[in-house]
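As a starting point, one isolated chain is supplied in structure tokens, in the form predicted alone.
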Amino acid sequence: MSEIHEAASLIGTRRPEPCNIVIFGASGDLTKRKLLPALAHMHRWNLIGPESKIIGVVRERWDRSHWVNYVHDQLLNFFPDAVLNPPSWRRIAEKLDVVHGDLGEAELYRKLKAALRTSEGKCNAMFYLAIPPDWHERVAIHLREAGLADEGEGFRRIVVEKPFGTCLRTAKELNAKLLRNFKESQIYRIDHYLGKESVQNLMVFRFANAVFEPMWNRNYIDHVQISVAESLGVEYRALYYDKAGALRDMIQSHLLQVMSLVAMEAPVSLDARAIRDEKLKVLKSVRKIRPDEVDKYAVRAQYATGVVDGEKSAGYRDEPMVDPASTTETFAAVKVFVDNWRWHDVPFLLRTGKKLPARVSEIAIRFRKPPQNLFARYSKETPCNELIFRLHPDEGMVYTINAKQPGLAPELRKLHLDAPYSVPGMGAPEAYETLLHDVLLGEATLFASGSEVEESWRIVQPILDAWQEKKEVQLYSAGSWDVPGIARLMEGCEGDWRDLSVDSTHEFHTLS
């Protein structure tokens, strides 16, 4: 990105105060793939104060030079521009420091406290827990006991990666444990999906445009489909994924959060509390699924051997580090209802899966059909209008309308009004850059509150319980959309599941 484009992207952007950015699990996969590149990019955009420090907390007996070399090598792999510019790399390297020790020993936290830098009379600190959830409570306790949760000298914020528990009970326990050591206002539960530019655009679309608001309700909308399809398998996440599955990994967190943004009422302001309150109202309004209804409203499946991109692909149970008898679902779909005045009896269909034919993420609003088909002589049916938010790839919005096919007869065809989100030549920050920047600013809008997390678990818990008791899973071929049982979730809805393998923005002539 050129300097002009970088400057343009930062118009109106606030620069955070100097801060000690502390990463627990600094030698782990999340740090090298996501956090270090995000911090380097923020440094490039001048969004990290010159007096800030980036402190890695590791178990290995690393000294500072080892940590600096490690960061250099990882950035060379994942964001090479950061180190190929020597002046820029030197400024990054100056911020780096490391503390090593056992996370369960108080000595580590005494060394960490001594390593924090005071700038402009403040000692601000952000603690990023890029570590397994089993360690969250112990680290929080040690931080508090070392005086590192006290905000007397500056702000103290703790960032917690998902999973936020493994069920409703464990989520409540984790929230209670964190709140014994930090205040809710200090806790940032990170969901990288909410940091995506196209997801953030949802709120702007909803509340900065008046044209769709009169139709944004049960009178005009037939149903909503929220889909996240991945073409890859479990890759390096097998140890975690085999204990989690698609329902926990994606629907409980990402997809329910996106659904709450689609369904929420207008907040009284853009304040984080006001927005979280409206999202929470949506989650609390979701109709409970009874144990005897799980098969009616939820589907799970696991990929078997198949063909992906013309090559034979192994089944999930044949993947490295996966239990050969595993019943973990790699595909999950759920049908939920939001029982409030606006959305009563409008189905929200959430689906996600791995080893599918394409990598696609989208939100599709399907409107009701016209009350009468005046063109029945020429067309058997009038297709439903759709408003599609494409999150990946080709971020943007598409509105499908019916128009006359050129010719003598008034036959119908679809037109797609295409509104790309990205601007050629203008870069957009990655999700982790946005979220880290918001933590440094103390802006919690894009982070789930403890209550939201618990309500999300309440929604999926009956499904988890039923699947745990049943202990069997249907299979689908890797590289196929043909998932057993998914059609039954469309009962009562207009049309079928959207075909995510079709590039709908170019299926017909587009009007830009």
Contents of the next structure:
Amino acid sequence: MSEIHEAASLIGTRRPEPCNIVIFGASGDLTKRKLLPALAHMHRWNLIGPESKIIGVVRERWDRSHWVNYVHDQLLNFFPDAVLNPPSWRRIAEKLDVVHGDLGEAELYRKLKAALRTSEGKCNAMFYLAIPPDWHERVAIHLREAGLADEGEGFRRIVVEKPFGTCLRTAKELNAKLLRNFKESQIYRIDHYLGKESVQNLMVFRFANAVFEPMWNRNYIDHVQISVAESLGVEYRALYYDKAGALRDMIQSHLLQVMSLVAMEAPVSLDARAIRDEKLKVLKSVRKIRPDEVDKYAVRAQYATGVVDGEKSAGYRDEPMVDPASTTETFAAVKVFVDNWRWHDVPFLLRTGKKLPARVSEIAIRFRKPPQNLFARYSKETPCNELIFRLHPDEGMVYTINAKQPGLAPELRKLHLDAPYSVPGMGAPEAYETLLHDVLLGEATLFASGSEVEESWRIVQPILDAWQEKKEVQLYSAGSWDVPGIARLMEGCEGDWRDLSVDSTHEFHTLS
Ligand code: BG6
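I have the form predicted alone already, so could you send the form predicted together with ligand BG6?
Expanding to the full complex; the earlier chain stays at the top.
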């Protein structure tokens, strides 16, 4: 990463106070893949001051030198730049400390308390729970009992990873349990989609440009499609995934959060509370799906054997640690309506799946057709204009318009006004980096409130209930877009599901 990039990306960045960054689950997967690289990157940008500590909490009997070597090796894999420069690595290593013990025993928390560093008269701490959800409550209780939730000496913040509950009831219980030990303002519920640059850009696009606002409603928009297609399968996460499925794993959290940003009203300010209130209103307005409507508004499917990237690919039920009779969905699509003045009767179509032919994520706003096809003699139809926010690959925005095909007849062709998001020579922070930085600053805008999480569960709960009753699931071949049943969700919408194949997302013509 060049110096220019570093300097440019830091404009306007606030530097957090020194803090004890405590990672529960420090030897786990999330820590090595996401948290350590994000922290090392922040360190490089001088966003973790010299007085801060990074304390790993592990079950294994690791001493400090073991932890330092472990972090070194993981960074070598996932962010080699951090360790290849010895002076920079030494500065990271100086901040590392480890505490080992049993999460269920008070002794661990006494040791942790003793390990916290006080700097400039303050003992700030962030507790990141990168541990299985059934531990969240117990850890929160122990932290409070050890006096670690008390903000007398500095701020104390607890970061909770998804899954946040497994249904509406358990999410409510978890919220209540956390709130018995920490205040809402101390709790940061991570949804890493909110940390993605292109998702944040959606808010800027909507509220820093006046031109689209008059069209951002039921009068001009036919429907909205939010899609996250993944080419990977369940990988090493079957133990979790086979109980969760795509609806819980992606739609209840990421896709509904993205939808609330698309649909929300302008907040009165950029304060966390103002933004969360607007998002919550959207979620509260989502029409309840009755049990007898589930088949009309939701589709689930599971990948069977197929071919991905030219290689034969196993079916979901043959994946390691998956129940061979599993009916867990690896693909889910849902059609919801936001019943308010702006969006009444505009479908929001949300879909996500694993082992699809490509990794593509996007938000597509499809506008209504012109009232009359004046060019019917030359072109069978006038395609709808679309505004697409690409989250992956090639973050950016594309607006499709109809123009004349050069020639003697007024035939139509589709043009794409393509605005790539990236700036040459200037990278963008990873989602986890943005989110960790915000926790350190006490900035909660990009985190879901307890009420938002509960509302999202309310939306998907009837579908979960209906699917639990069903004994069978439709299959799609790994590596194919052809998922049975999804066409019926397009009823009443203009056109088809967008073609997500990478080729078509790259096939943009630029007017410049
Ligand atoms: C996670 C899900 O929250 O998001 C995974 O648990 C999914 O199943 C991942 O693969 C997708 O995130 P991204 O950033 O790769 O789109």
